[in-house]
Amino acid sequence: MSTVVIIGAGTAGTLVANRLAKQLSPNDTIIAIDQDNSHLYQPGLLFVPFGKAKPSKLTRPRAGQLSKQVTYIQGSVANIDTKDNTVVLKDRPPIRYDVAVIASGSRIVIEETEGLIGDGWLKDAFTFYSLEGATALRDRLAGFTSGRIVVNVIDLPIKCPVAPLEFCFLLDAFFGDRSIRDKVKITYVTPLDGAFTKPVCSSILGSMLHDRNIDLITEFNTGSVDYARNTLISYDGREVPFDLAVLIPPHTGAEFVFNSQDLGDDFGFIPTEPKSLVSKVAKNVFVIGDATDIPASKAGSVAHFEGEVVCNNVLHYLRSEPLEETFDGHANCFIESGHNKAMLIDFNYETEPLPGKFPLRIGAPLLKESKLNHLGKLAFAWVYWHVLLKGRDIPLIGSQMPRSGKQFLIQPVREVMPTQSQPTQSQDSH
């Protein structure tokens, strides 16, 4: 009889959960913990300032998601000793494992940025990331009808790298539809040197936002918020002022791991062995969805991919097996760009998003916008609940990037230089 631990019970730790429920023998014992029993779909945080979801219907009971297998403790973890093989809890008795799952995810510190917790707070800024922030922003937006709106990423990594994009094409939608658009100037800030990580499809979403009137503002790293001018301040003294400013504040990992010695990095993220997703700090603690540091985008198809290998890998460990190294750094991911339309991106660690179709040569269109990307995106909420949480394996999506249907053979992209605002110098600075 083996106990496995996993600690998290969101979209991975569910997922994991579920299918290990499966793979386990009745004898043995699978444990999942987290702190409320509250599971929060995440993706439907982007259409709730919009209208375009209800706050009400993104939660369920984190235990009912989970299989009848499955005992959830609802409960806080201090730290995990893995000399010892055991998570420490704040209000229960500690808890032995012969494996662990960390699935805890990653969590916004609002604190991190100078200033941004201050009067202007859920008032003239807000953020999105969170159900209580994403409630308030559909409150100030209903009444906004002229101004400055600024969305900036103050740090990465961030989960879901592409909702803050997908947020400005939605804003630019929003006011199109109320028929102000030319009252509301939008501007995109990021700490990157273009509006996304990779190169052809940052070459491609640079030229949405510039079709769409959206200044891009590159290579700035917010260091404070000062809402007596309502004003974001980078470190090295530029600055971008606002009326209403969408704020995509630090992530960091879970509490517990910058307590638990030698577990996490710096930021709280786990060091995690890239393709096997073992963590570097024990070889029987796992590591999945965003708690890792592997360089794969923290989302919610990341986690999916992932549960897969990281439940074969706990049966090889297990029945003291080689573990399988064959996680690809799969992401798959829907961008919304406003009037029932979305782009659809699909890459690994190897090969950048690509033209072509997925999953197979025919299929959805990939980096271009469609009506049938944007069915995809909403359509993804019943898939969520009802096939990815459950362990449930999709059809025709595997774990590691399907190859056929992509253009590899391709022609560079047309550079379109979006529109650099240039943020004004503080006079402060020096």
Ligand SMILES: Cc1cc2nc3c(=O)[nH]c(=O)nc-3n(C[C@H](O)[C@H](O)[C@H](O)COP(=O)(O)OP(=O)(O)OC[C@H]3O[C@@H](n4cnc5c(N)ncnc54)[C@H](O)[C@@H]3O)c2cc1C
The other form holds:
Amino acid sequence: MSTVVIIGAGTAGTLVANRLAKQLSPNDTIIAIDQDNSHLYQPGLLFVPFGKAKPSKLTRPRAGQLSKQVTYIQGSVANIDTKDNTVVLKDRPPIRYDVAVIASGSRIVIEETEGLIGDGWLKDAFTFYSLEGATALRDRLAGFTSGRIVVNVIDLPIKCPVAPLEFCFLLDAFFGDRSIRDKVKITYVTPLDGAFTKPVCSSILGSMLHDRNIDLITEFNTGSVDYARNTLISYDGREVPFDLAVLIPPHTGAEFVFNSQDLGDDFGFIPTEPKSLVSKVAKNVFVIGDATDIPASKAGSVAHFEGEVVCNNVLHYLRSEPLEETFDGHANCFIESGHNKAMLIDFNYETEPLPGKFPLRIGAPLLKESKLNHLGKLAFAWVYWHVLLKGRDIPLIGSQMPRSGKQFLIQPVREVMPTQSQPTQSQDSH
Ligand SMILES: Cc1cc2nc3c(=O)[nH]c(=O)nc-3n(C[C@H](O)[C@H](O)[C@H](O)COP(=O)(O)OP(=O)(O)OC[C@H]3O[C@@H](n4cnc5c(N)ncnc54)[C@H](O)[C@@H]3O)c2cc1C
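Now show me the form predicted in complex with the ligand, since the one above was the form predicted alone.
What follows is the whole complex; the chain from before opens it.
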């Protein structure tokens, strides 16, 4: 009889709990802990500002997403003592574990950027990375008829690295549909040296911004926000003025990680073996989803692909067997591009997003806008609640990245348009 404690019942924690409920013996105990009882479908946040998703439809009770074999505890984790195999809660007795799975995600830290929480916050500056922010932004966008909108990724890594670009494409379509696109200047400001990290994808996304008359400012590391002049100021003194700023604040790991001895890095992410997903701090602590420091995207799809490996390795650990090292960094994202179209990218640690088809030689087009991909993006909400969270496999889509259908050995398809800064060395966005 073993006790597995899962910290965080968001995307990753829920799917791991439900998978383990099928794999462990009924005599084993599975406990999932979360600080609240509202599971948010985060990909839906992208659509809220455009009135295309209702905030009330994006949340469901956490406990309702978990198998009956899982004990759900609503409580805030204060820290983990990995030497004593104990999870310490703020308002409850500590819980001892045989295995812990850390699935506490990442969080935005608005206060990290100088001046961001000032007079203009939720007046001229917003984020759609929270339900409150996305809802407030919806109301502001509805009344916006002319001026400068700046979409700025303040620092990396962030969850769903393509979401800010999708937001730009949707802005373009939103104002185009209202026949006032020529009155709105849209600028995408990023710390990267291109629109995105991976060369082929960055080139294509850069061209898509250019085609939509969206300016791209690169290598801009936002140091502060000045609401007196409504201006973003970079550490190297450059300035970007705005009438409306849509900001993606810096992300860190969960607060308790900072309060747990030797658990996380300086940003609260947990050093994790990239292929087995065991933590580097203890052999009986596994890490999944945004909480890890592995060089994979912070995305729900990644958490889904990781789930199989984490659960297998929990079982291997409990049986004193060697761990499997099979996670390949597989990520899969639909990139909404406006006017009911989307692109699809599929990649892993070794292979950048490439053109072709997914998941086989016949399938959805990769790195190409299509209505089919847009339908896939919409269908993802159903798949999320009914397949991913349930810990089920998706037919034809395994945990590892499929190679069939991808066009390897290609050169960047289109040149990136010139940007407003000189490229230097590239940065990894995770
Ligand atoms: C705008 C937006 C769009 C996105 N679009 C996509 C997309 O299209 N496709 C995609 O794959 N991904 C997308 N993502 C990313 C995806 O939602 C996340 O990567 C995914 O939810 C990560 O899962 P997780 O379980 O690691 O973290 P979460 O789902 O965030 O869960 C972490 C959980 O830990 C809990 N927790 C934290 N600290 C404590 C504590 N001290 N005590 C108890 N509980 C705690 C939290 O309450 C939370 O429930 C998007 C994200 C955003 C913000």
